[in-house]
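Taking the form predicted alone, here's one chain by itself in structure tokens.
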Amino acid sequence: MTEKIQLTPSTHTAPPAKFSHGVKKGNILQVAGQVGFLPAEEGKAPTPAGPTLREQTLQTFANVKAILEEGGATWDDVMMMRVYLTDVDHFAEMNEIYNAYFEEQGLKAPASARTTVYVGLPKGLLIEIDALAVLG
């Protein structure tokens, strides 16, 4: 039986509740919903990358990528991403940022599947992203 491994990169603080930032079992890696917090600093509360959707989206991608790498995965291993936005008016801008980011990453085709929904997040947070990767 394959062991379930908790993934917490050094850039992340301990989760605020009983969950893992990422979990790997066998060749499956699930990244929990990540937001645009800057890398963790000892003794400081989590801080958003900035007030704009662009700043938060790019930092959220960095946070998801850190967990993927901790588990031995890359963006090319991602099968599904879920994007959670707080404002329907951010959809077009998020798509532009999303497309440009993955073009810069040199992702191999085909792209992962994706769902986008609108939710409530803690004050000041505009976006959350989770990802499911299959290695090998």
Given for the second form:
Amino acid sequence: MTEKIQLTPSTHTAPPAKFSHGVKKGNILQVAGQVGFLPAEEGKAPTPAGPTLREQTLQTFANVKAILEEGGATWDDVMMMRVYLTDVDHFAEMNEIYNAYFEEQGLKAPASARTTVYVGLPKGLLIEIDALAVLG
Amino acid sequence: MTEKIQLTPSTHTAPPAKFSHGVKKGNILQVAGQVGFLPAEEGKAPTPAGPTLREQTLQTFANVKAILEEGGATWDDVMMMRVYLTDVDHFAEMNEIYNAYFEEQGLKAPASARTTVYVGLPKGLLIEIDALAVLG
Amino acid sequence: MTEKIQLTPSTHTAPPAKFSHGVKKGNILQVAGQVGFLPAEEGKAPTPAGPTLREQTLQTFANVKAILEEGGATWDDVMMMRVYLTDVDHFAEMNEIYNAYFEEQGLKAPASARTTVYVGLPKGLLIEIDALAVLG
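Okay, that one was the form predicted alone. Can I see the form predicted in complex with another copy of the chain too?
Every component of the complex follows; first up is the chain already shown.
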């Protein structure tokens, strides 16, 4: 029996429902949809970084990365990222931010696959990202 | 060669195209997007539970669960659930239903990760859910 | 340490950002969101097949398949396909194309699971598909 482990970085606000920010079982690690919420502050409602797409995107990356690290993984282990944007006009800017960020991260393995689609998100949120990683 | 097994609960209406409600290969089990269709009735078109979000959501959970069980899995094996809603205003209510449902299910392992986004669905459908499970 | 391998068919246009068209690690193969771009031509911007849904869908299937084959996989290894359409009215036609295509492919294993949702896509694109495969 392989144990299923909950991944909850200390920086993260509590999920709005009974789900985990991340789970790991064997060599599979799944990161839940992350948004650009700033690190949790006691007694304060979740607040997104902002107001720009850049600030929200970088905070979202930081939130995904914290979960990967909590599970002993790195960006190099990520197989798939799903990027949800609210506006097709944000695609080019998100790609610039994306490229610069992963350039800085110094990946050693090939970049993850990715799907980007345009959906509705709760008011104030411009981007959501989840990730599937395979470790080892 | 690991066999890929089709999971088709007897309660399920036939998929509207050449895809499987669920498949399992080795320790990976994938549940296709489920909606709130009531158990199949001979000669009757697929009909969603309803008309409330609660009824559709609970039927959708039942449909996902039937596929998991067909593959020898339980909610505890689920790593990721993708919840597709049609209306941001349904988020709070869906979370209440979600929490109560999983409370009742008596999970022994940490809750699954989850992503919720707002998309279009065919007329009459308020929610769609798919799930990835890792067994063993 | 299992190697993560980038899958880049020679027919494919360069991704618009630092992501891979496909990656494989151990027995897991992930295909990034593919659209109906025609085979890459030196010095020419990516151009979708078209203008019909049929042409774009068949080209998208070809693009997914090329990545699977680059990783030594076939449609039989696919566990999950995510189909993103822009218009609910395209569902029936897409299913016809889908069924005919997979009939022709002569699958030996059960068909993949599938989720179809309706989202926004960049101008001119009617469909996007990604896929998760488990080999072996």
